[in-house]
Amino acid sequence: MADDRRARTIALKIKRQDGPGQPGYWQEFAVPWHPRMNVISALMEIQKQPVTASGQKVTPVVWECVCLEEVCGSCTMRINGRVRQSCSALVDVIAPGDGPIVLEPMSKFPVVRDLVVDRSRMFEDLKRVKAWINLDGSHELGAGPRQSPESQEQTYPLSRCMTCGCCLEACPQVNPSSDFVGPAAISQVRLFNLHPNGKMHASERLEAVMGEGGVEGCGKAQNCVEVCPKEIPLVDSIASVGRDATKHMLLGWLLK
């Protein structure tokens, strides 16, 4: 029985691309199975011996990963048609038999090479909504403002966002004909506007998502919450920011 398990192989079908703007193509691989194996482990087997299932020697498959514990968000890809983190995708769960496991890069971001994509648009959107807390200089400021346990309980799930791109990949409103900012950035507006210090610049963040491509662009498909690996209440965030933006539009002049 043990010998049969060691002889087991896993089939992978991978969509590859040699560089930005280059045509995509498919290659199939067969890698040895190991207990508790994840998709990253399978890709590392290809890295050790980059030979296709038909025996053709090829360049190693390129992918991106850092933490290997679903924290950094860099290893996001489409696995069997569903966007998710490849470090937490266990082979025995997604392919109870011998596969094939189909791997593709995310389609909403420019492909750098193979399974690596450029998520720069997400970081630019974080700049757009001012997703940070302003500090008054670099000197010692002492203890920050106290935050109630109720407020901490509300903001902690929002702070778990790792800018992985899953929500944008699943969102039908994120497409070439739309400039919708996406759920992740809107949720960060809610997070930093709830912070005791962040509230000082709440109006600037709301105004950043009140324009074209902002919170009004959400089609309420709710795909984002289905694929978020951190189970962030993205739909609640979009609704909350939408209400705050409406109030600011109607009553914001009173604060000026």
Contents of the next structure:
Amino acid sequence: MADDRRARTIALKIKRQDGPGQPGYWQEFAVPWHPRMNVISALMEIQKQPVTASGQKVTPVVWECVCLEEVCGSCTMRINGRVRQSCSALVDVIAPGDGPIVLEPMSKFPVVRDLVVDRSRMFEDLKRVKAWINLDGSHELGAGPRQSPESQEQTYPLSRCMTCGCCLEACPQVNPSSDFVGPAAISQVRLFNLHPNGKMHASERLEAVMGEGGVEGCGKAQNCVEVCPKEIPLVDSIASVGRDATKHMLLGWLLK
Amino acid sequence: MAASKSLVRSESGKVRRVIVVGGGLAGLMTVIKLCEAGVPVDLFSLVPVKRSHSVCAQGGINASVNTKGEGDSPQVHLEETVYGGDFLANQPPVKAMCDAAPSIVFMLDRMGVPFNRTPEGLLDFRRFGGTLFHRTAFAGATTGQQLLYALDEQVRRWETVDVEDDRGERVAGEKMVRKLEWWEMIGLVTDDEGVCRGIVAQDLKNMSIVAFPGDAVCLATGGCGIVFGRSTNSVINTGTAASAAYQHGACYANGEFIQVHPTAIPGADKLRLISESVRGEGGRVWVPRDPKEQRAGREVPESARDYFLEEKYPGYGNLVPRDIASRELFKKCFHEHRGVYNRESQRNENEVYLDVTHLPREILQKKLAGVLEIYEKFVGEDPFVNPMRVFPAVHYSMGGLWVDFDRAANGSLVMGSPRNQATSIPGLYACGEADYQYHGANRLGANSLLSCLWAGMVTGPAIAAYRKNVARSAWDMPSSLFEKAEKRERKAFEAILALDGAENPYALHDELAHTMLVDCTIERDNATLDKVLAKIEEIAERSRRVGVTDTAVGKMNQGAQYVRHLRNMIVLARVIALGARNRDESRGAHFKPQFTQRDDANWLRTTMAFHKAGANGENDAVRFVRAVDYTLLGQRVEVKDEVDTTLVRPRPRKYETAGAASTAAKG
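Form predicted on its own done, so how does the form predicted together with its partner chain look?
Now the full complex is given, and it begins with the chain already shown.
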């Protein structure tokens, strides 16, 4: 039994790209299996010995990873056609028949090299929707506002968004011909508009997601919720922000 | 700087900035403080800052707010922190940190961190190691992530704020924070007098190398757990920037003090942390009484379980400090061979049970969901039903770049003094896990988030004061200074790209990590350490003959980057292992079976290490000193290796007794 295990190899088929704007191409690899193996450890094997399944020596596959425990969002890619983090993609679960495991970079962001993409647009979007509390300063100002345990239970899940990009990748409305901001940033609008201090600037955030590329761009495909690794209720967030934005559009001028 | 000159703009109109390297909690807090002081910042980070290692902190952040009516106070927090650290920490910075802790947690709350709440809507606090009080504020079991996000959001806000010149006029197109993400600091720029004037950094997207002027530089670049290979650390925690600064002449302190966390999930790519908060909420550590116990953990009856921590330490129980818990777990598995028996492999694995199955599921889901989720995702077992199987893992470096502090008459710090957090290179500051200042020989759980934030709060004003008083701005230095540094680093990188030796850098790192992990962590034997040191020298020598796995030019090249990190890790490994070899005593995380007692007469002192570059193809060496001597803003400062223990007098640690950690705290 032990010997069988040692001999077992996992097949990987990886979409590669040498640099931004360059054509993609596929390469196949076979790496030795080990217990509790995840896609990252398979990539690490290729990094150590960059040789394809047919014995060709190649440059090692480039990918992005940091925490390896699905809390930083870095290692997101398409695995067997589905977008997810590669650290938590356990080989025995996704490839019980030893593969091939198909790895591709996310398609909604520019490729830097191989599986690495540039997600800076997501961070720019967080600027656009003012995803922050307007703090007076970091100096001593006493305790913050009291909040009920229920409100914490509502905001904490929203606050776990890693800006990983899964929801944008899966969203049909996020495409080259649309400037839809995507579920992640809209959900952050909801998060900050729920906070007792954040509420004071709710209208600024709502205005940021009204109009072109805003919350109305959602086509209600609901793919976002399906792929979110943190199970953030993104559809609820979009609905809630959409309602608030409508209310603000109709009545906002009265309240000013 | 001369009074007539603008602090904000150079003669040629450029904005004079300071540099912060590292976008984890310490770096971001430093940036916020600098911005509030009106100082524009260039923020460099290996990765988008939101992905920094701070996200991995799970359990919480300590602050003696005393909302549970237990009589907790910052004084008790100070006493327990220095006791937990086995009296190796200078006490004034610790006092300042503990005093500030409640206001820091309140600030985070105002920033929107979704801390767990009490029924009255107050911040909830839970128990952690080394104390009997409920002192740890938490946001589920992903507190580090939540704190980092809050600071990330504030820094993003500063990215949208215009720089103002000395007359309060906006400088068009210049924002207070300029982020350079996916940029790696690879070297310092120092002038003829040894003053730090900026950094050389590499754009990891295309590998171009550029020198950046900075009126001061702060390294908030985290720890070096990857020196030990698999650990609880993120893959970026190689200590490469701290190592580069050390090789440039900065003093490195207490390198030998490496924390091993008692409870992590064994894994091939990473040892994933299972937070101390699991025990803080009532989780229990045990092994079966029968070493050949065949039943699954959940089927072993209470009477057949050995709750060895609770038995030996009735007061603190499962919440003894990490150094002690890790040694006890190690002893159970390695010396007594009583780790969990595996029927398949027919041996006792290096695993003990960490059990939460007796706790109400609803509480666990509210307070520990994030961490139990990790166990379930990566092990594939339900921790609500099956006791988790865990083993110690390298977790945190108490040591780091030596930094100074300015002691106030009341035993705290002089806030705004440019000496605080200053390294031995004038103009270079360090904070967060990259520094050595707050934890002594062993860090208490939930003190790391606090020390990162506090050190950032101290570093910001220290740099602001330094910048105001420095005789000459980096922007008024000749451009040749930067061109020279740039050329030096380009040459070094080209040399890496040209490496075509037979040694595989990844395999070499595995060898280094293996020897460090096995022989330089929980138990350290002098004869074995000699072998470790010999191995390090062998690896250092072989590292000159590596072949770079990727020779791509002008595009992201992780293979070449890795060679640089490997070399810098070898340098730190030497500092760690030599420090351990020299220190013939046991203190906190540093334990020698041959010298089981703490030896205050000889070793109540800071280990201070300087780099000695090897000449003519010889290996590098370490020069240990008894005092650091540097010149800050024209003033000569000498700091001896004595530890400031003026606030809490050293006494032996006795965690067997409840309340031993604080004279004011009798459980």
